[in-house]
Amino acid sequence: MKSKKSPAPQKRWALLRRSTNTGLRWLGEIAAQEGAKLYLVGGVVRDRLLGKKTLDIDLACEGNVQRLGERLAKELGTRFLYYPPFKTGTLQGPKGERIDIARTRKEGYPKPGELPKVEPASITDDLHRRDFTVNAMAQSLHPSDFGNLLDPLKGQRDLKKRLIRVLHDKSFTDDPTRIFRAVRYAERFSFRIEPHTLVLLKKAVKRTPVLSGERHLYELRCIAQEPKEVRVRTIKRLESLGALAFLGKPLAPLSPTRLGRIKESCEFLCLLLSLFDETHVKKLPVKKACLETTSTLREARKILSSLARLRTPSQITFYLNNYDQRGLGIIAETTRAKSCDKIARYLEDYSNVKISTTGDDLKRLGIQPGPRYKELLDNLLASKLDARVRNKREEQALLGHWLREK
């Protein structure tokens, strides 16, 4: 009797993508047969009992994570990325598909504020570390009681209820992330946050700024990732309970209808930014590049005024040419002023315009290199810019006319 194939790895991740129960089967039955019992937790559960679609599987395992990992990723055709320090690892899947797989835990927390020590314990202990009690739920994936709920703190009530609670009266002090994060999922799900656990989060929002950079940057990346009208709520919330103070008081009002108006997640953190003290933002571990945007986005009213005493096209684009391009976009596409037209067109239009003329060109003709040859390219530039010219040969009779005159 020929043995039954295995789907290929293409089919099992889509199985695994949708979430099916032949997938997960799957995965709970190679867990089995590695000796250890795996779990689906956290937001996960929360989304399938809410009827929501997940592209991400998070699952807890009691057992060897990195044997377990290990098969998985010979199985699924990917590697198996393990964190030894933290007994956790990722499998990443062909379409963006990803599954985290993490020891079943308990923690401590030496410190409030700090991260956790941990160290490996059941399921049930490992309910009892997380955040909210919709978060602390697991579906049983092994073979013998597949698919068993598991629910020791009433989460599914909660659910039933629309509402945010804590585990414990220490909850927020312990981690204050979990601030932004009840926040966020009470916008997220229009639930409401349990009165008792809105009382402990106003208690405990002092203790924000004790929280590291990454960790504070880290927290405001996942609310700019979140649908348009739900990281503007979760950010106005924030800010109107003090849990922004790390970022110092925001130069101007937050505005709704500015920051809706931004459609990247990228964009939009940028721009929160740029609302904030630049000194606070600096102690973020925050990339150049966003510094970048966030510094031409703090110029915009001096931009604005500026553009509208500008008419030619080379002087717009001198001018804009000392601003990041990303910054100008978030100004066009957030600010309603006539001026916004002019960077339009240098973003779509003047800053592609180049000259054909070289540094070499300048050579032949016996110029010596020096502050003169960006000065004559720059002056071919505007005359470009300005359709005084329009290709080498005329840039050349140009040149020549100048270099005459001289």
The other form holds:
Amino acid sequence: MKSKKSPAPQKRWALLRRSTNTGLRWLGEIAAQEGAKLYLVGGVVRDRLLGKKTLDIDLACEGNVQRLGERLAKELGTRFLYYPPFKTGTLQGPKGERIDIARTRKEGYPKPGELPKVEPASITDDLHRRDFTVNAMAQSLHPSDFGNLLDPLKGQRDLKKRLIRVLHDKSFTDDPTRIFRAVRYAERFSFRIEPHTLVLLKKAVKRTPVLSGERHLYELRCIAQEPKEVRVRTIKRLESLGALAFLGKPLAPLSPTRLGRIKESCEFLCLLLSLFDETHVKKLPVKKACLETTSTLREARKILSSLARLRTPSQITFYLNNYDQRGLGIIAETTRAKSCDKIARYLEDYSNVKISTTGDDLKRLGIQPGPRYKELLDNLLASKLDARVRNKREEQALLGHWLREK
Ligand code: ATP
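Got the form predicted on its own; any chance of the form predicted in complex with adenosine-5'-triphosphate (ATP) too?
Expanding to the full complex; the earlier chain stays at the top.
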């Protein structure tokens, strides 16, 4: 008789990647063996009901998350990264797949806008702590009722009606990040924000903001990761609702057009931040590299008008060397000015030009080390950029000429 061998981890991951019933059933069976009940939960259920593909699998577990996670990690040939204070953990697959497992829980908000206090509870309690009805559904993976939809808050009805609806009137006060999430989902799925929810959202926007810079920034990053048109619409709508007041001044009329021209999400975030007030933006925990990009972006107008007067490759290069290259790339990508060609040439060509002469060569020529070195090397670079020299021999000849002139 043939022994029934379990499939190799790679095959398991392939099944899970496609969220096949075989893969999901297997997860439920392993959980049952570990004495736990497992559910697909949140966005993944919403997306399955909408017939959309999901990359990550979110699971809620009634039972011991650590024990289950470690067992699954063993079966899947990976590690389980467990965070005891939150009773959550992650399994990472060979192709960047992610399975998040969290203990089903209840939440209480000590103060509006703060992170919630959590304690283990049932799946039904867990669904009641969520943001919107369409995100508050679960599907059982337990062998006894596999595939059964748990929908105590009528998420499926709202999915059909294409509505974003909060679960209770204090939702936005408890957690103002839901203001951003509501608009983002509405724009992503072209859903409406249900009228009473919209009234609550507008009221919440009017109250003094209580979110930390870190949480604000996280929401902006999530928006930046949406598809191109969705993120621009989301920003426009949040701004018209007054939800971006934490960033200072209002957006200029042409800003959405510029934002719409950006491809990369991290560049989108930099451009977005540069369109608002600098002192407000500096309160967010933005990385240094991003701040450098935004400060170049803030000078876009000055850079473009200065460039209009600069003609030679060396003039352009020495001027643009003072700015952040990613910022310059964004200016070229999002503005329609003649000088953008000069930026493009600088980024693609001039900024890569190097001379062959070094400080050691100058030393060999008996020149005393000092500020003169930079002056000479810069002049040589300018000559190379402007095609007056092509190689080391010509550089040396020009250098000799300058030294004789002195
Ligand atoms: P996507 O990843 O496609 O944007 P998602 O719904 O999976 O959508 P996540 O941010 O990964 O979004 O959150 C997973 C689930 O956790 C949500 O579906 C929702 O049920 C719950 N959730 C996330 N953030 C909140 C929040 N601020 N308040 C309440 N529930 C939340």
